[in-house]
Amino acid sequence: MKVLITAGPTREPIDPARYLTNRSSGKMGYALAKAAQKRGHSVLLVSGPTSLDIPEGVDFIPIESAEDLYQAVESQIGRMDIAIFAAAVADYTPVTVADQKIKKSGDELTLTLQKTRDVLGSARGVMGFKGTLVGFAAETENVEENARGKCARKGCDLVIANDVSRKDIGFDSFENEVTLVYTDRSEALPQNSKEHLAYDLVEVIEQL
């Protein structure tokens, strides 16, 4: 099957020297890309900036901002059987980007932000994707409840949820512990390395 996987953080520019970003390392998305390729699928990885090596045999599109990610996904998703959205995408981006580096002046600096386009939420309606759609939910509270709402709102077949408030899993960690959340049920997977967990997740997604 043809599989699209998004991974890593996005960077939303403030000026030529600064940007807004998040703590995503990309490890989970890259592990999924490697696992899917090893299981015989044709994989396209669309990734924000990371320090990770691109998995062997995987096609790759590098992106920076949430808008870059939206455009890359929109151009590719139509030929995919499966789309797995593991990237940590900025919800907001600066309205204006300064042409020159902003100098330190007053005691406060106000940035005006606007919503970014919702990549996962656009997959079904705007982009017309008919394949298997999988999202990720990085939560700090009400993990399962929030993930189930996301699954229903965005037309996902599955949302993979994890608690990023924990220090031993999730962002920056080599391990993760997730809950598979469907619209009508959920299933917890035990803590494991992201590499091992990725193979389990790809098998689950194949069954969908």
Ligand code: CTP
The other form holds:
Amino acid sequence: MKVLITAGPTREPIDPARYLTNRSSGKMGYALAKAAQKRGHSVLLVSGPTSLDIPEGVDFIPIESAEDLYQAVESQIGRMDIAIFAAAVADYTPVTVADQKIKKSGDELTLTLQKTRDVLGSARGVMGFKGTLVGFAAETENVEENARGKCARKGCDLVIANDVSRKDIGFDSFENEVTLVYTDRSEALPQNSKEHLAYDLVEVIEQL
Ligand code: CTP
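Form predicted together with this ligand structure, per the form predicted alone context:
Now the full complex is given, and it begins with the chain already shown.
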């Protein structure tokens, strides 16, 4: 099958020298890309900047901002059977990008941000994607309930939820512990390395 995977953080530019980003390392998305490729799928990885090597045999589109990610996904998703959205996309981006480096002035500086376009939330309606749609949910409280809401709102077949308030798993860790949240049920998986987890997740997603 043809599988699209988004991964890593986005960078939202403030001026030529600065950007807003987050703590995503890209490890989970890259592990999924590697596992899907090993299981015989044709994989396209669309990723923000990370320090990871691109898995062998995987097609790759590098992106920086949330808007770059939106446009890359919009142009590719039509030919996909499965789309897995593991990227940690900025929810807000600066309204204006300064042409020149912003100089120090007062004691406070206010940045005005506007909402980015929701790539996962646009896959079904705006982009007309009919394949298997999988999202991630990074939560700090009411993990299952929030993830179930996301699953329904964004038209997902599955949301992979993890508790990012825990220091030992999730963001930038080698291990993860996730709950598979469907619209009507959920299943907790035991803590595991992101590599092992990725194989199990690809198997689950194939069944969908
Ligand atoms: N996502 C996306 N595009 C965005 C924001 C998020 O594709 N602009 C995707 C992420 O890749 C992830 C899922 O949406 O698969 C969950 O993101 P999250 O920001 O947690 O979801 P929200 O519904 O925006 O909820 P919250 O209010 O918790 O931010």
